[in-house]
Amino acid sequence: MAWAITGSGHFLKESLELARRLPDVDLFLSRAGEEILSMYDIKLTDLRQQFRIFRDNTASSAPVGLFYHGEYHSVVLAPATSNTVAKCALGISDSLPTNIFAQAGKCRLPAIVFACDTEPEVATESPSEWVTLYPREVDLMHARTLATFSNVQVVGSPQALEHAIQAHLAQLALSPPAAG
């Protein structure tokens, strides 16, 4: 499984907990997603102890040529900002995450995005205190459009996500995640 991480903190903790406890999972580190994990105390030489990590450092966005070679069953962008969710339903790939997300659109690969703007108020752990976000209008358009793309199902909660996945793992004949 591809997993991307944008600059969100938006339930990231919870997110990369349900991806340690899958089996092979690569993580995809946009630049942002990259800030983002320093300032949740999350450190990249923690996570590469299980995961293979690929880096938003080249400009043509490289690691995607393994979607070509049958190296993933499907993505996962999660959390996903307002920013990369309106770049994907606009089919804008300009970052490590928006291309994987369009490649797997190009090699039919299902994608499941935790879009952290889908409700009209949002709580929100920020890396010092629990924040309300009123996501845009906008922002909600998006995630809307994006869930109306073929092979892309948007959840907008942890439990969502995890459920989403339990289930795509399970049409996969895959082991779904241990229980959490």
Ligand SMILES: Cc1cc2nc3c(=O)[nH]c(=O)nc-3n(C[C@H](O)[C@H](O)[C@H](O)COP(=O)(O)O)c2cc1C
Second form
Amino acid sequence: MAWAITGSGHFLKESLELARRLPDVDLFLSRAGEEILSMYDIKLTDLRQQFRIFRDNTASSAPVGLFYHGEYHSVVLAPATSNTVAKCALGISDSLPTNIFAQAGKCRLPAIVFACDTEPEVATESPSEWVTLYPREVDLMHARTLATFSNVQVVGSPQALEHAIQAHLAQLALSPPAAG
Ligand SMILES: Cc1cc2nc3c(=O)[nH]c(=O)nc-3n(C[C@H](O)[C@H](O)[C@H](O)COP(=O)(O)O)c2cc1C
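Okay, that one was the form predicted on its own. Can I see the form predicted in complex with the named molecule too?
Next comes the full complex, this chain leading.
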């Protein structure tokens, strides 16, 4: 599974905790995602113990080539900033997470997006304290737009994310082999 981490503090720890419980996850970081991990005291060296990690350090998002070799059965963006959600909804691919989302669509792979902004009011954890934020209508609109994409599921809580991933993995295990 290809899993993108964007620059969101909102449910960052919960998303990573879920990723840790899954086998064979590769992490794809946005540049902001890499900064945020450090702000929340999560070290890349520790993550590398479990995950293969791709950093956003090429203009062409070179690691997306892995999608052409059938390395992944699905893509998860969790947590997904309002910035990344907006770009995905508009078809813009200019970061590693937005590129793997686009490749999922072009390779007809399912994508699950844990959007930070799906409710008009959210309690979120900054590096130092809890704060209440009020996502704008434009943020909510992009999340709604993304939910209309085929093969894309948008979720708004860690519980819904876990449920969506569980259901997806169960479905994969039950799928009969493709006809030869
Ligand atoms: C401490 C911190 C926490 C942040 N948390 C969020 C968040 O929860 N949701 C969000 O949409 N943006 C958040 N941001 C802002 C994003 O990191 C910023 O919009 C960035 O450009 C997103 O880039 P990306 O979508 O490519 O990862 C946060 C920024 C900081 C410094």
